[in-house]
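Next up: just one chain, as structure tokens, the form predicted on its own.
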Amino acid sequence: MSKKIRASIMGGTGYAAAELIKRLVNHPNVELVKVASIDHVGKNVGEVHRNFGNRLKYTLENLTPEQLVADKIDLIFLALPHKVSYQMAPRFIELGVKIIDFSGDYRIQDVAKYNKYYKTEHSNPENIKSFVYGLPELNRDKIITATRIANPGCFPTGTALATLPLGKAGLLNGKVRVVAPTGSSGSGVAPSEGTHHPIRFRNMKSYKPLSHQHQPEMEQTLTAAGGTDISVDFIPMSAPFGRGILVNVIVDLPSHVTEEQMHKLYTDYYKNSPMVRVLPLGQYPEIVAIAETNYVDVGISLRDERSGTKSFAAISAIDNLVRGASGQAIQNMNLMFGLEETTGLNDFGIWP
């Protein structure tokens, strides 16, 4: 493409915004126009996100949707908290600009479930169905023609990518059990008891067991992937590292399936998905292998347990700030604007 995508960000001070800025300024087909924020107004982005130093020109500005669109942008990234995006998105919709929303405000199609889990009252539920759920491995064709994307949550992304092949094969039924330790950056930039270093660095704990706000998003996504009567039991865990999620999914499968068959099912499903790497049998994902990248590693294991069923474990590792947020948003942007899906996302991770 010859003309660069003119993109701006609303909500520029969070960890996901820092990752988004970094990747947009290095993207060969994007011109990052402005970064809007109600916090740290007047500061250079390098004063807030210190990895940028003094290398970037962007000043954090308190801008309205009208002011941002006046710069003739093609795309707005709403890197805003839940319950704030639904206040801003309607005006961008009226102004006719393409949207990629990072919050949970437009992911869940059942507004009653959204209101229950997010403890709010959605102010414009009529707009929810106009957003495409931005999981490329499930909705690639819809994303290509979309004008509004609901960027998936981090836990639902890891869970879905561990289980999508089961849905297509008709093997995703009933109870799905998910246990997922996550890094402290998933709690956001604002300090809290749960992210306080003296407690976090040598600790693990479960939080919001069976009641996390991502649970209905998981059930909706797995149903859309071909699952039937899906009920997710989800236990997130606070883990002593900065970024990354290790998602462990356990389901029951028929006794006739073999581990080799399941591995082939996964490799076949993801053969045209450049950001998902299915590991060889006997190897399992590690966070350090995908940290700071948009790649997802997936591994499987199968065990004989009871008469008539086998226990199947699918494990995925993702970086919560990249594939769980900003990297996935860029992957969606690439598809929306007719670019190669992996543009700006092919970097190697850290090791160790």
Second form
There are 4 protein chains.
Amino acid sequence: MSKKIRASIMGGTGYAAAELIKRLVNHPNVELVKVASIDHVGKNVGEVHRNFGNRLKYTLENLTPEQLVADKIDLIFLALPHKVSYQMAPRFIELGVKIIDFSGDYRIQDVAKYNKYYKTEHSNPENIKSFVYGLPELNRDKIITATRIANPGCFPTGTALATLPLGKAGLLNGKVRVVAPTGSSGSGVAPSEGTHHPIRFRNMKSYKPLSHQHQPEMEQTLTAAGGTDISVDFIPMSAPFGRGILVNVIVDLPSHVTEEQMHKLYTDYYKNSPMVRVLPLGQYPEIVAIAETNYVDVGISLRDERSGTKSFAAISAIDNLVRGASGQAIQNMNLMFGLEETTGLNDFGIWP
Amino acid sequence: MSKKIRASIMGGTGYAAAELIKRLVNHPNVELVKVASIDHVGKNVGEVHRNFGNRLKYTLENLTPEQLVADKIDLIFLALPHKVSYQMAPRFIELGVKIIDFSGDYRIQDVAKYNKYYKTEHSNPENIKSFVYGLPELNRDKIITATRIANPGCFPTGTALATLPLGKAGLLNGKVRVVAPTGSSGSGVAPSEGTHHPIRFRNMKSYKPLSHQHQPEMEQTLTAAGGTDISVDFIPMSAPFGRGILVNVIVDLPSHVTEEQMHKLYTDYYKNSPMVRVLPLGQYPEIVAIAETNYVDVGISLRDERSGTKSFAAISAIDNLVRGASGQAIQNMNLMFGLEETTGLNDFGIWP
Amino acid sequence: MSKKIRASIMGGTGYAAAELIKRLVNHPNVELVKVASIDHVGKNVGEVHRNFGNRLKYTLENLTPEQLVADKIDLIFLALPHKVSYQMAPRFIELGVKIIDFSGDYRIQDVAKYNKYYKTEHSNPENIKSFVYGLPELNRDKIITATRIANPGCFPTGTALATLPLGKAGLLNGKVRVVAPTGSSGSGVAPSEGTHHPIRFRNMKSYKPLSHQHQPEMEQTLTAAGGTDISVDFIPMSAPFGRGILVNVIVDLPSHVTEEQMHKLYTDYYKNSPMVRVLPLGQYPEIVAIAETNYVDVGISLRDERSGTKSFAAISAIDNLVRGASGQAIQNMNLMFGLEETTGLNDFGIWP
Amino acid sequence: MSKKIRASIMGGTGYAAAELIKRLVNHPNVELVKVASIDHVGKNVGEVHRNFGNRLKYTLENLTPEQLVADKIDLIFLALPHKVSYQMAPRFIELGVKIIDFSGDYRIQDVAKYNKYYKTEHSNPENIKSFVYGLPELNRDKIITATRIANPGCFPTGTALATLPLGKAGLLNGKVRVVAPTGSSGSGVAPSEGTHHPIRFRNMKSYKPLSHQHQPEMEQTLTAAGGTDISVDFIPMSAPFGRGILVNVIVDLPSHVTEEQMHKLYTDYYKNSPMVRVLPLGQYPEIVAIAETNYVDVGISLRDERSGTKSFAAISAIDNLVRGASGQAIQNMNLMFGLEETTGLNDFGIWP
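We have the form predicted on its own; now please give the form predicted in complex with another copy of the chain.
Full assembly next; the chain just shown is listed first.
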């Protein structure tokens, strides 16, 4: 590919934007054109995301969709919160530019369910179905030809990657239980009571049990993956580290399956997915092994002790800002523009 | 009560022992006589548990059961690891002293299951049934008349307190899913790869999914509580804080129940249990609110969206070293010796 | 002492207030009457300081000095920020009630210096000299007869306790270098960029180097302690733990002194100070050994390698909210009311 | 440069080795040949340094210097502990290969001082003077022509970079006070009491005050930088984060200097040093801004309040494993082999 993808970002001050900017300026096939924001306007990105120091030329600018598109961009990343994306996306659609949207606004096909869980009235429901759900391991072919991507949520990404092989094999049915701690970076850049260090550094809590807005997204995705009569019961937890999500899924499987069969099912499913690593039996994912990277680690365990349906645990670990947001967005971009899926995404994390 | 309980400790160097010593020396009805240990022999307890500074007279001594009992003690706390307790307990039984055992050795009535999960051969199975499982909110009456207590495990305590009301109401049936992070103090005083700070401070992992040794203890307890056909699928997690366990339980309930009914069921069940606090609907437990104390916070959520069985989440938070070990031991001691159940246990934790 | 001290608090929502309330309700000689606040008015204290749960009767009330004194209190604790205390204190002075003030408003005798460092204009300078600086190990006799106490700042407390013996011995002269990390609880209850967990949990920074408002307080105290020509160069640091301050002081000493002499000087100085522990030579203070307590650990080192003046390090550790605020306030109250200095203050901290 | 540098590592299991391997395999001009170790022999590097997953081909092999050199390497990195390097280095010297040594064994020219501080008897003192002290901002020209580099210690690197401009300007004289916290990764991969998470995560302590083995290295370097009559009084601290060192230096400066002059002195000194960033006046270094990178941030403050000598604070932040070890080693390698100094070193860190 000779010509670089010209891409801009709308929403440049969040943590996902920090990760996105870093990976775009390092990406061999991308030219990051502009970074738009309504906060910190006029500041260099390095004043807000301090890891950049004074080394990048980008200034945060308050730009309209029209102004952004006037720079002849091929792609806009909407790193915007829910309820803001559905106001901006229609204008980019009219302007004919490709879109990767980070919010939840174009993920859920059932707009009534979206409205209920996001406590709003979607103002652009007619465009929802034109977005492809950007989970490469499920929708790779659709993403390749897509012009608009709804980039998946962080918890749904981890949950899907722990369960996709079951769906394809016809083993995903009924109630799926998901319990998942997330790091504090998931709460965003705005300080709040929940991220106040004197409390958070030694705290852990569950929140929105069985009612988190990612629950319907999980149900839709697992159904699309081949699940039947899917109901996801999801409990997220706040944990005292910075980055990462550890997803614990428990489901029932038929009595005839064995752990070895399940392991083969998983390794087969992901054999062409370079960013998913199925761990050997007896090993389980850890946040530190994937933090700061786009990789996903998956481990499984089958309980073989009793008669009747067997309980099966699938555990995945992802970085919420990379694979759960900006890394996945780049993975989608790579596919949309005919690049190698892992371009700009195969750096090693950090150790220790 | 005029005469003080004369109590000694066997196993004085662990974190549970540190908590136990502190609460016993502060207890108005106890005289702590001796602290036995095979490690750090000859050192003052304050050299090992540094919060004591030089303010306690106790020296860690390598003492036999016979030597300990010779001091005319009423009660021995066995703060010993699994597989050591079953070697020591029979000698104290012969010597006729009351016992509160912290290990898993006398908790599980089915010795075959114990041997399987603890990977050992119990050498004193004949005494197992003489121990009462020391969970006051389930077995208060038995504890009052008991002479030997098997002090419950930390995860099983949190799990039981989240589900006991269901058992009594006949609502606990079949598969119970439990996912619970624990702080690093649960790993004990010996430094290890899993508690090495450069990794642990930003890590989280699941371990022994569906195969942890606390699983059969949970199943036995929930069955004793009224559960039927109980199977507990348990995934513990290591989290980067020091103290506490947050237990997330998900079960199915019949379609006719309502959240308000369930909340009433919980508040009624615990109305005479001064150490359990059922939170108002919409509030959920946090580690910081109970850390360093013997209190248990419990919160519930019922998913009301679908037809058929309803998913129900019960969440509890305990301090693993207090309510999950030494505080519960003292709660049991209080009951055994006719004291107010909360004596020495109603201190406020710390904030922040 | 038969009659209890009737005390109230003005400023009940900060972290120091949380620690103060806890220690007052546990204090055998105090009746806490009211807790006044302009925030969270109408809430129970346990809704704000969650370690109290629902176990205390106190409601946060918006009360004037006159209303507070109408309850026949003997003592008011002003747990107020700088610049608010000097508005409230004069009214309590007129009403004739004893005062312990937590702010910096009545600590610095030189009001011009106060105005410069606190960037304000003190509106009540005429009362400053009526306040005794409440550092018991320096001013015990004055505190016993005082009616108004300026409770010392956290960093100045640690610095003074590391150097008082030098002052008395005539060894404190000229430049004193102080470098001290503090935990995040020192930043108070309001979430801010500096206490935002995703950054703070792995960050450390120095702030206000050589210009912190505690610098003049340190200079005044070390001078009062016998220092001559004192200039304190102070660098505070923000560290990623919750509670505690570790103070590192480096000064020059004459060439003739030995480390053993210095150690004897320190142990002699503090032999009647029950809350200060001088560690054996070769041992140095750690935050965990004093966290959550009113105790102070002090360790020293003398560099003996060179000719000329010798470099001397004195290191102290305190809990910023206990010995650096509320515990010290109670220590002062005990002295003012003829109680044992350590009453309500000799609890063991936590381990681990 | 067409031909790649062939380099191997002796000592492949430490944290510095993990960082070194990562940066070497990513380096455009290097071929990493072998990784030798006496621990974990036969394992893939990804089994030990888990961020590598299964993506690298290197096996940890127990290899002699002769075996390593037989692979026609240009350069050996000795990522070995003190006292081991002086056993291995002479053999590589005989074999005629270039050396970058991570240990303290060839840093201190005065072998008596080395023996005293490292509590050993150096067995290869005759080669010490053939090593160039690898601090590029001080010794760039010597490094370019060097064949053997003593890679500086972490604390001395931070201290030197905070003070080099003073030395060149003739302003570095007499006593230099250095107080510096370090993250837990500085303690290495072996779990120990000091890195045990339940304690470390909320602890901070000073250790080896005025007697740390980096003290003589600092004195030698500051003297080489132009300092006169230098005596460094150093207090290191253990802090509860993973990576980074924050160095606080306090010195006396003549009364005539101004803060603006000092700031100009610093910016001028580092104007050709691409890895050092002098912050604007009023800004101070933070660990998070440089963690995971080879960059150094430096900030200064001059106290202008008093007559006589002025107190001056210079504060620097480095990543102990990058700029304090492996990054600096690569910076030295780049210079030795005629490459751009920043090659492989200008990645952005992480945010948050």
